[in-house]
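Single chain ahead, by itself, as structure tokens, in the form predicted alone.
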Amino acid sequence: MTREDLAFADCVELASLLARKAVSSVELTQLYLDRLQKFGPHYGALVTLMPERALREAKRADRERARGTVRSKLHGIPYGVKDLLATKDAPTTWGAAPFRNQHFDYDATVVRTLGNAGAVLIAKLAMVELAGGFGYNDADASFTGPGRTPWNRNFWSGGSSSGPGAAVSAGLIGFAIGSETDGSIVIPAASCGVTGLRPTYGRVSRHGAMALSWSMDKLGPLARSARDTDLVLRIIAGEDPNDPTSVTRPFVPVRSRPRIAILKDARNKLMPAVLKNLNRSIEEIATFATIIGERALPKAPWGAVAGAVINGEAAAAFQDLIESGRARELQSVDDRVGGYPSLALRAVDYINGQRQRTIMMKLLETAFADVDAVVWPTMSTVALPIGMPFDKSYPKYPGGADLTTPGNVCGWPAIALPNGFGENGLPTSLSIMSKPFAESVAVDVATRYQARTDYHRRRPKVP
């Protein structure tokens, strides 16, 4: 195996080479490490590099294997979070510079308990400035600069988890923790050609993590293989007492042959490409699921529900930055002005778009209560251009029906895969979302589409 190979290897294999002894975790740490410092500056991924504490890290992962002790399948594999988990050994920024300096004197759950099943933190990883809270319009939103996708440099990595999924298609990390309010993690997943889960809310603890929405943040895992996600989130998942909605759930058992529906509506408006590889991926997907047809979205107010709470939740968030004046720091332009409306949301609006949500849960449960999942492309089309507003790079194909608000909305779990690629060289994706806390159908959906296909193993052309 090459260096280029392991360093695109998934975690499940990374596990039996290191299970081998055919690589040891200070070998690949310092793979990791140099293809870091060396390409992720080149796609805008990298905020901070951690050689100490990663080299210290790997180092007990090795004498520990020596000793027999192998602590989880994650023992000894190096990994990268999104830059608003904090760590004890490195800034946490946000993405934004006035916060470039931050430290905490804690490691966040999520790295204590990655730590504690010995995989390796080796970096911080960029961000879009306060994971979009103020409502950025083009790329350009980081004071590290656009994430720019490994596929294309010219295209962005998608936001915000921008460095976590350009980290991972490029082979410069194990896996990454990223986080999604509204499309934060399968974004990325598709814009970077890999697989990213975001999981129920409550499912993983965010005590260290930057809130923006502290009723829809939640954190989960970018990979490059569904069965990598599934790997790093049965870790990651439980109880803790730092986060009172956190809560230790089962994982669902799946069926043999799980009922899979098509989000009605979802192929109106899409980039040819996306729609050819949606009906292709349906059409292997039927080889092993009974696809029972379309189901609608019910009709609901999911955007500007979506909007008054992650405004209102933002505004309290980050309320000592906006009234200092020190959001005019921030990079995008358009932060620099967008959080001072939210300040001036109505209490009524807030309140009511909660109470909304409890109506929009049960109708959600309606929907597909007849379904194990349901599928729908991530997004409309393929990256977006880099240097040109978002609402201007792709008028032509604004898409149809989609579950990623909704789903964040009700708290629901999601997987984006990939499944094909488009214009310009650029991936496309393929959404499938579960119901709460059952994660595990859609992951196993996702891992036997990936057994019959090869675009998860799929590498960009690093330079």
Second form
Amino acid sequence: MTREDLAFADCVELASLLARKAVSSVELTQLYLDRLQKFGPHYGALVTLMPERALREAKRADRERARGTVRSKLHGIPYGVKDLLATKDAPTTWGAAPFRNQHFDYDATVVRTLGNAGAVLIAKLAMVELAGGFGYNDADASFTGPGRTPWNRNFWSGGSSSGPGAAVSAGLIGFAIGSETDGSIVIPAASCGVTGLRPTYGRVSRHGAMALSWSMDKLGPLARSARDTDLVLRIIAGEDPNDPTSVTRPFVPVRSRPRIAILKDARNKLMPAVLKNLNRSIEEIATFATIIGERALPKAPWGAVAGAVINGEAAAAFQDLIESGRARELQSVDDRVGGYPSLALRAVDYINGQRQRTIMMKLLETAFADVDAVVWPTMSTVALPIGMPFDKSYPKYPGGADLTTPGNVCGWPAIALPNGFGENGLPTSLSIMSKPFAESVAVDVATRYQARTDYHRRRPKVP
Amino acid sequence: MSSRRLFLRTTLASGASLLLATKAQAQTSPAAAPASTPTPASKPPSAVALAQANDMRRYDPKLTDADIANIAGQIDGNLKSGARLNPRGKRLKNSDEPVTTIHPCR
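Right, the form predicted alone is done, so what does the form predicted together with its partner chain look like?
Every component of the complex follows; first up is the chain already shown.
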């Protein structure tokens, strides 16, 4: 196995290599540290490398393994986190210039949990400033510069978990933790050709994560396979006294032949490669699942609710920044003024948004009562070009119905996985949403799909 | 109205899609979601929104007139979007409760 093969192995393979002592955690950690340092800046993926902590944790992992102690399947595997997770040993910048020297004296619960499982934290990864909370409209919206997809550096890595998406895609890290409020795991996963899992709201503790929207933020893994996302999720899931919304729930058993619906109107106005790859994916899924036809997204003001809730909570979360006038230091010109309108949001509109969510949760439950999961294309296009406003990028392909915002508003889980390639050599992506706390169903469908295809194993040419 | 058109209409009316020209944009939406729908260029911001926007100068005196117009447009957009949540106060009933997480004791 070459060093390149090692760098692109998934966590399940890395765990096996570590178990067979074919590689040590220190060797693996040094490999990823070197690759991150060398290639991370090419993709705008890196904020802070953490060599001292990483090698300390890797040595401990190797020592423990030599004594016969293996904490979990992630024991000794290097990973990175989106730079909105608090860590003791490095600044936590939230991707934003006003916070570039911010330090916390504790680790986020997810970081602590992964450390207890033997995983090795090696880097803080780039992100869109404030996770996109102020309404950016182009890729240049982070103090570390635009994130670039390793498949074609002229195109954006997606946001706001830009660094996690690019670092996993380019084999710079074993896996990464990202966050999603309304698309921030699945869009970078799609843009970078990796697998991203947005867990059910409450499945994973948010303690130590930057708040954008307390009632919509979720943390989840980006990895090189669906089975990896499952591995990571099962370790980071569970109730945390520091996050009152977190819960411990069992992972539901999966059916041998799950019932899958296709989202109605999701095939409209897609880039041709996206449509072709979606249709081919559905054919593949039909070999192991029952496709029960189309199900429609219930009519409701999904976008208005997401807007009111995120605007209201973001204005409160960042009130100090907005009122200090330091939003002017943000990278994106839209972000420099985007917080002010939210300060003027009416309380009644925020509360009505939350009232609508109660109704929407019932609507979604009813609409998909007879299915185990729903599929649709994660994006209507391939990755967006850098240097062009998003709304001018692909006006011909606005896409059809999608479940990303409804899923986030209602807190349902979804997985995004690569399902082919399109224009400019860029990946396309399939999304699978399952019911609350039924991540295992979406993961199972994705894993079976990946057992039959090799898109998740394709590698971008790393410079 | 097809659900697609309805979806577009709802998202365009909301913060989710100031930037919505592509579906990807809407989905990237921690970026997109908090942004507000600006008042179309042809329609000037309302006087109330302009007054509120001007008030933001106490936080950043360097806000330009163009910034103020932009902020005011987004404030109007938020109001329009908010109106969709409970048109004329009729869609939501008195008993419709918000999503909350309150634990009086743990």
